[in-house]
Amino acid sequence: MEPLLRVEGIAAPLLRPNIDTDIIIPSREITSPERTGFADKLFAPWRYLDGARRENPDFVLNRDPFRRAKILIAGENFGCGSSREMAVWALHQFGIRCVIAPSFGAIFRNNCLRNALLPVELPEADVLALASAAEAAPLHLVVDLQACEIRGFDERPLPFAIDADEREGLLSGLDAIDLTLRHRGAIEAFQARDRQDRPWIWRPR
């Protein structure tokens, strides 16, 4: 996984609540086992007017400057529904590297953390303020994972919280297994001691 230190770019507002993974990437759009080719399929039911892929001019990601958005400002429970990891792949391949919302579907959030896409939870009032600013004029934000704050919206940075292990995994580009293996020495030392203290545990059956 690529390390993620910060995300900087245009923020696009999409404040509908309960946007599920079947809207983010509909099952009918999953036609290949490959991990590529999902950018054009992102939000297909809303981005296109028909099967011919005519763009819906009213959809936010079809309008400038939001076509170049790196950050999505979303409503509560974003990414609910099925567990399909392709929802995160589609966002990532479109160019989205951070989603800011009051809450996320649990499995979707975990998939984000394993695919270098930063899910940021903020109080609803702050999310509404960011979305309102983004709708009024192009909003360029810096989401700094090292400092755990969002800059560019107001004079004061907006702080956000994230689990320390999740943060470290994103910053270093490591998954949970890689993070555990950083302690390989301590694990092997414990196993050696335990073989001495409880040899019966280690005997093959």
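Positions refer to the first chain, counted from 1. Only the largest set of C-alpha atoms that superpose within 1.5 Å between the two forms is called the rigid core. The structure presented is a predicted model; accordingly, all values stated were derived computationally and were not measured. First, how it differs from the form predicted in complex with the partner chain.
If you assign each C-alpha to whichever superposition fits it better, Arg167 and Ala69 land in the same rigid part between the two forms. Between-form comparison between the two forms treats the chain as two rigid units and finds the smaller unit turned 40° relative to the larger, from C-alpha superpositions.
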Second form
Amino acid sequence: MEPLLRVEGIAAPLLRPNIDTDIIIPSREITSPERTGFADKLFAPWRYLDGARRENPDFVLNRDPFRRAKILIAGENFGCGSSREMAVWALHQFGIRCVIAPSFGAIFRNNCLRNALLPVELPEADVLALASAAEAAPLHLVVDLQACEIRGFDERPLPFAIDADEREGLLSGLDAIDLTLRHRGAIEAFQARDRQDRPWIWRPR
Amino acid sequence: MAGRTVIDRIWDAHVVAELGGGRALLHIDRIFLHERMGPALLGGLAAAGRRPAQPGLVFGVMDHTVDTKPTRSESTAGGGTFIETFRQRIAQAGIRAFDLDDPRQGIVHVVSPEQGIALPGCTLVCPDSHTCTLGGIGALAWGIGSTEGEHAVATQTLVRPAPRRMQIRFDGRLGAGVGAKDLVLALIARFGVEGGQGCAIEFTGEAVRALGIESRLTLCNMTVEFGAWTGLVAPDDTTIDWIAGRPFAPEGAVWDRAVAHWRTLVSDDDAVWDETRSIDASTLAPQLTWGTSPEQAVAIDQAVPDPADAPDRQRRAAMERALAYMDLQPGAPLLGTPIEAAFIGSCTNSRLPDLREAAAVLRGRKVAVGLKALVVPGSMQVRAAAEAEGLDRIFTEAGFEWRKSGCSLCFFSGADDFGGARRVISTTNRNFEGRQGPGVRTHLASPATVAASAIAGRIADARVIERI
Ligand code: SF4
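Given the form predicted on its own, state the structure of the form predicted in complex with the partner chain.
What follows is the whole complex; the chain from before opens it.
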């Protein structure tokens, strides 16, 4: 995973609550078992008017400057629903590197952390303020993960909180599997003991 | 020392290493893959030059996008590439899978307990958000993405923050015609889709203890719609009896040791909970969703809520949008709303007791003229058992299509569609915009409510229709 230190760019407001992964990437749009090719499929039901992919001019990501958005400002419980990681891949492949929302669907949030997409949780009032600013005039933000603050909105930077380990994982971009395999000895010791303690786990016929 | 919860007991038994900051490296006892997310997961693993750490603890099944017509073909959304690619990668990885023609094939969360692969007190993950279903047999089970899935398969572990522990008590007894689906819809309606955020839940109380395993699976299935990490029902005699003799369950002396261990998986009376909630189950009526979020549910005999009553502007806007999508008027009664299609299936409500519940309403009756009605058993084993009881005949004589097993219209995977019907009633778990097809308006309900509504051609209360 590439390290993520800061995200800098246009912020697009999409202030609905409970935007689910079926809307972010509908199941019918997932036609390949691979990890690529999702950029055009992002938000397909809202972005396009019909099967011929005529753009819906009202949808925020079809308007300038939001076509180039790197940051999405969304309502509560963003990414709820299906665990499909394609939702994160689609956002990432479109160019979104950061989603700011009052809260996130838990599996979606986990998937973000593993794909260099920064989920920022802010109080609802701050999210509302950011969204109305982005709606009123082009809003160019710097979301700085090292400093844990958002600049470019107010005179003063807007601080945000993120779990220390999650932050470290994004900043370093280190492979989570490699990190875990540093505990290989502990895993083997656990399994050797567990084969004695819970043999039924180890003997599925 | 303060007492411990069943969640602590299962958690502690799986800690391989404490990582600091409340995080632990947890052992994962079972991993399930399916053809929808499995190919990308196994492809990523192979591309990184990695192999499954414990292939014997990993299982695969074809369910998400498979054809469920009786003539079942290999075609699926994406032109069969999901099935074909999954087959190849499963074989390369040395993982066993229940393929399309296997009599054990079915929806992953129906198959894993049915085969005795998911067991009480085990940790189980799968790249599907409804993996929490397996809490119904007392497993600690949750859905993950495919990159986390690679981690699980490569290391047989996952890193997790310790959850907040929530106890939810359903006191009292359920009334006739009210079941597990109604319990969980009422819970989400009362406390919201974020009511369980970050929590592992134990469901307790008289109404829960009285539920059979299949109903407990239904209850736990929708803990993800409640925003929780996962939920479970501590194993008891009902659980142990249900597992005994299943194909992958332990036998002989190992069975006795397993049972002795499972009996320790209870919460102490003085266990400390981060949060406790209770609902009086005896007062609940059958529930029905009216909107596009699972929390937008009311008792079936209620009227469509009015956005004017919403607590704030944001929520009012969300309600208005939901009503516009659902084409409903505030204050109108839900009962009697015309529907065009009915669906019985998904890992929420497709097991044998669910089919019996629907068949009891349908017996000797016919679905409304022009209504499209589908029943998709959760597994080929469920299908065979239902046929042995003659349930298939009740369904087909009533006008339902009797299908082979798969996820089908739980989501719009391409395997099935409602043939142009707009308003549908469904036993599934999500009523999101477009979840069951473009523009499809979904009302979530129990199998009995879906069956009664299919007969009436309108939203109907099975408790009333049964007396007609
Ligand atoms: S039936 Fe629906 S929720 Fe269940 S496993 Fe299939 S897609 Fe997931």
